[in-house]
Each structure stands twice: as structure tokens, then as C-alpha cells.
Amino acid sequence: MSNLWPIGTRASPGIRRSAYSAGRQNDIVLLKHIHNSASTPILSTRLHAGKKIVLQRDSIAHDDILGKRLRDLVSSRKRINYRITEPTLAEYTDLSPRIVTPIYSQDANLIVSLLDLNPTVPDPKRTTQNSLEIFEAGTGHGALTLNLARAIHGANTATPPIPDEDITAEATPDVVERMKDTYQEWRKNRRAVIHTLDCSGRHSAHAETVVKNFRHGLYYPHIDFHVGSIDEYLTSRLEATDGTPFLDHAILDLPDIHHYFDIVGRALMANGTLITFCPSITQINAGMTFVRQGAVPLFLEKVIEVGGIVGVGGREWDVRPVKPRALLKARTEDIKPSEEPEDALAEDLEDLRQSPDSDDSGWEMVCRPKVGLRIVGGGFVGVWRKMTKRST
């Protein structure tokens, strides 16, 4: 049998369950048709008694799931029957009601997989020990923020139950409050957190409620929600530590992301990875262009588009700065005879491309994939790394 986390009840640590347990009050279930599989798979929300699962023509009653286990069958009102199991992370973001258009299970991902995160456990023997804060601009569907909480909730110690209605509302006030002043202690004291950001207080609601119900709130506590401006957020953190650069890792799933660079640059720590997603290659240009016209301290390591037919993985793009050969020869003539050596053309544009202080006019972006010639749909996401200095 495997060991899962017990339907129905708040997700705590050291709550193990047999993978057949009943379904209870609040679980999300997806249900599959047993003889279409191509068919979508239905997620329903948190089951209740007396509610339903409304579909074309058809509903299934909440109370024929409830006291049921995993992979058992519960029919529909025309008779039609269902599997019930429990829904993957990928299945639950992919297939959750939304208001904006979530990053897919999949490059959400590969999202996570580019940041390389290697979180430590606790250790009660140690007084002071390292934190972990990544900063997420672009809230939106909240799939990308549950992933990342799931990459990270390790480093954090057992948390406490959420004192949210589902508990507090047959508990005394004294429990109440001895629950939350519990809860906000173990919030002081995680060594990882995600800071999850959006202008729009609608969407973070909304992505606030996804996150909250998947496994009744398994990853919640390792997720800190905000709604404003980033410069305002990033800001108002630098000035509580006198300007010092405190983020691992940040972020920026919205448009114009060089608009962005500099106040993230200030925030983010050496050697601290920056991720945009870009609906355009043409937006991680501008950012390319801003970044050496400017004095951010990014480089660009790589370019991935995903999406589209490019499949699991991405496909990765070459984007860099260059002059056009043509430019130098006209350069290299005016400065030098013409007995100059062949290779000094390569030479002089390897010198371009590695010192800040050169001449920008000129520059030509390389824009093309590594692998292959066509392009189709999806986005890009850039990887950039904070130096300690400006680097091109």
C-alpha cells in the first residue's frame, strides 16, 4: 500500500493513510470515465452532503462519493460510471475552474527543475540556520506558486493546523486563539518561503482558494500572498534590511519584464537565479537590450521555448548581442592596416562581447533556435543569473 495523505483530514505531518481510504468531507476527487479514457477526467469540488457535480445533461450526487474508497466506481445520474481517484498536482492546476490562463502542469515544471532548488531539512541542533525566499511576480492561476511550494516545504518544520473555519468552528475561543498564536509563531520561523505577488486583488483571491484546497491546504503555510506593485513590495523589503539583497531566486511572469530588472537586480542576491516567461522572444530581447544598456548586474545563461509542438523539455534558443561582421571589417580598417591579421575580426567581436564599456552602436541581436527551424506558439522563459558586477 502506499502512503499518501489521509482524505478529508488537514494535511499535518505524520498523517499517514492507506491509498484506499474512504472519501470524506471537503476532499477533491477526480473522477474518470471507465470506458472512454480519452474522455477529460472531471475534478469536483470539496465534496459536501447534499451538493453535486453538475455536468452536460448529467450530475453525480456528492453523497454517492463520500464514504467511498479510492478506485472505487460511483455512477451518475443516467448511470454512466466513474473511477474515483485522487488528484495529481499537474491534474488539480491543469483541471481547476480559473479566471486567467494558468502555466500548464508542464512547464511549471521545468520552471522549478531550472531553479536547481536543493532544500536542507531542519536541524534542531542548529540555532541559526540558512533561509530560503523566492520571490514570484505574476501570481495569476496560482499552478506555478503550488509547484514551488512543493519544491521548498521540506526545509520547513511540521506545520500546524491552518486555523481557518473548517477547525475553529467547533472549537472554544480560547482554542481559537491559542491555534492562531500557534500557527503565526511557525510562520515567524520557516527557513523557506515563497512571496507570491499580483496587481490584481481578484486573481490572488482566486489563486489563494486554488492553493488552499489542494490536500486541504498541504502547501498553504509555505506561501505568503501579496497584492500591489513589485516595486512597491521589493522596496519596502529592501528597506527593512538596509538595502541588502535577500531573495534566492526570483520570478516574472508578466510583459515588459526589463521594466523590472533593476529593482529585482537590487533584490536578488549574488549568484541568484532570475526566471522570465514571455509570451515573445522579442520581450526577452528588450530585457538582453536593457541589460547591457544599462548597469543590472544579469546574464543571460540560456532561452527555452515551451509549448506548442516543442514537447516536454523546451527547446533551447540562442539570443546574444553581436556585431555584423561587415561593421568590423569597416572598424578594423579604420584603425588598422590592412596587413592586419584574418582572425583579428573574430578577435575584436570577442572583445566586443565581453567588455561593458564598448561602443553600442551597431549591435545586432542572434535570434534563432539551437535545434530546429520552426517556430510554433507558446512562450520563452530566460534564465538569468546575478552577477557580483555588470557583466555582457
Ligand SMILES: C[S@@+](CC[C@H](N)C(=O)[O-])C[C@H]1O[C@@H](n2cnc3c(N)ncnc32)[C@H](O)[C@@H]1O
The other form holds:
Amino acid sequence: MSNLWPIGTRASPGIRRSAYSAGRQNDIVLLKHIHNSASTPILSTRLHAGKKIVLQRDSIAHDDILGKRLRDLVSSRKRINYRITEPTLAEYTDLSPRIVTPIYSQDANLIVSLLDLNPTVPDPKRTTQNSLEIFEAGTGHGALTLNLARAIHGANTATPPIPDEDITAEATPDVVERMKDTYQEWRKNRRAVIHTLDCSGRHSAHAETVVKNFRHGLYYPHIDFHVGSIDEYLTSRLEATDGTPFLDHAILDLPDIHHYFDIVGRALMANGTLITFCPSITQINAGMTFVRQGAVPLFLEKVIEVGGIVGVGGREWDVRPVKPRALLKARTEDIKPSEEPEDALAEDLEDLRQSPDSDDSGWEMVCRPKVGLRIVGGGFVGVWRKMTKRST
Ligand SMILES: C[S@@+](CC[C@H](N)C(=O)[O-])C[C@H]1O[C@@H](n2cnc3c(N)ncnc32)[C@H](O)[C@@H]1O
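For comparison with the form predicted on its own, produce the structure of the form predicted in complex with the ligand.
And the full complex, kicking off with our chain again.
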């Protein structure tokens, strides 16, 4: 845990800064080697007088950065020059010290865009306003959590100062109490919340630090961190709503995604999206099989391969249950020749997604890149939709 940053003094989240300011106490800066653009930039810890960034056989004193502006240069002890920049969210999540593998920035972007979040800004003239709830498990590094929080940021009103020990250290007990009350009241009235859950308290605590340290906690107040079991958390929430679904969207980035389809399916509102992130296509297949066998009202809308050689934006996969033709012919009489699939792989298979046949035996999976090329590596994003009834 030695690579965790301490949480120190923070300004109020959302504080507006000059485009050129940097080098304030507790800022995190990104240092770029000015002669070697191929070298990985250095993400600082929070800046504190007297501290230094330790490099391999070199170091940079925080005091040499404090008080400087963005794009100024700073020299290391060995006189190597670095340009001071402010890390973007992507740079921050990809480069921050980790204890668990995060979703990389371009994949997190894709996942957030697949949710198609369009939250409205608060309207002071309306007394009742819809709220948006997104559930994520596992929290991991907090990388996707930060991206999700940024996407809903505009739905909430301006955040009051987070009353943690650094900001309250010099305040009187009365002032601290008032700050806490104001913050809690604000939290109760949030119009959009990310609920992020991890079974590991250590991962969750690390992620909380990662989130809190980005831009002085800018997105932190939009997130509720939970530690425990998915089933227990969602079941208790459903009990509180008398079984009424309450989640707009859900995301699962953990092993055995299908183990949670039932409870997540019950908590999701109709037409809500469930996004799954798996290292292998087999896990999407397991999810698909589970959905077909059980009474889970989820429909697999698309599968996109990300990472590896696929590049930004991902590659769409064709994943669907089919029955081998021989088996099918033996059982059904009424498939017209015009309905036969055209391409090579599908020659021996019939897509029975729409079939009224409820017998689950003999099903196999079509599972290939839509462009028809063989590829290796990368992860798979599944986009599932909550149906109102199990019809299509
Ligand atoms: C790959 S990491 C998630 C990374 C994260 N999406 C990010 O962007 O930083 C997977 C996380 O899932 C958690 N996890 C594994 N199984 C879980 C379960 N059954 N319930 C909750 N969390 C689980 C692990 O502790 C780990 O932190």
C-alpha cells in the first residue's frame, strides 16, 4: 500500500482554476520529458513542500514544481527537463499507482458512450425531479467509476466542500458539524449517483483515494462506494423499494458475470442497459446460455471486442445461439430456403433467436468477429438490454 497517496488538504470540488495555474499544494501534475516524447510521462503524487518524486537513479523535488505554471519546465536532480502539464482523466487513470488492473481509458470511454447518458441539468423551478442511478461492480481501480461520474456530473447541483479531516482540521467543532450537515443534505438530494461495489475492502479504499485525488475530488461526491456482495446490496435495495426496479444502468467488470444476471435483471428498470466486460468471449457465451435457460429478461444487443490489436472504438462480434442444421431439419419442417444464412460459417447453422422452440437442447453458439477475421487478445464488452417480458 506504500504507493497510495495520502489524502490531504483539498479545495472545494469543482473549484475553477486559471488555465495556466499548476503547482499548488496537493495538485497532481504530469511531467513530460521534453526531448523524448516516447518516454512514459511521470504522474506526480500530491505536491507537498519538502517531498520529491523518486525516479530511477534520479529525482524531482516537489518544491521545484510548487508555484510554477502549466507548461513551465522543471529540472530533475540530473538536469533532465520535464514539461509540467495537468493530467487528463485518461492519463490519470492509466498512470496512477494501481493494485488491480483498471479498464483502460479508451475502453472506459467506449463503455460510457455505449450507455448513452444524457442527464439533464437541475431545474430549480421543478420540485420533483427524476434521479439517475447506475450500479457498477467491481470498483477495482476506480477508473471506470471516474469516467461514469464525469458523465453524470452535470445532473447534480454545485457540490459543497467535502468535510474530510483535511479541510476541517482548523475549523471549530460547530463549523465542522455545519459542513457535515450541508454535505449530507446535498448527498440526499443528488439527482444522479454512481453506486460502485467491490468485494475487496482494500480495492475499494484504494479506488476511493484514486477518485478523491483527481482534480481535488471533483467527481467524488457523485459516487457511493460499497464493500460487500452484489446480491446482498441489490436485494436490500429491492426490499426498500418493494421489489420495484430502481437502476437505470448496471456494469459488471468481474469474473462469472452470469452469476449476477438474475439479481441485476431484477434491479434494472425496463430498457435499462447492463454492460459486461470480460477478458474472454466464452464468458459472454456463458451469460447468453444462462439468459436462455433461465427466466432472466435480458437481451444481448451487441458484443464489442476492445483492446489489443483491435484499436479504439472496438470491433463488433456476432454472438447468438444457433442449432446445427441437421438437428434443426430433423425437428422442423417449415424453414424456407430464403431464410438460410448466406456466409460460410453460417452454412451449417440456423439462427434461432426468434424461434418459439422452447427446447434448449442442441443449441450452439455463433461467435466470431463481424468482419470475419480471426484475431487474438483483448477483452469483450457485452451490451445487454432489460426487456419487459421475455418475448424477443
Ligand atoms: C478488473 S477489476 C475492475 C476494474 C475497474 N472496472 C476499473 O476500471 O478500475 C475487478 C474487481 O472486481 C472485484 N470483484 C471480483 N469478484 C467480485 C464479486 N463477486 N463482487 C464484487 N466485486 C468483485 C475485484 O475485487 C476487483 O477489484
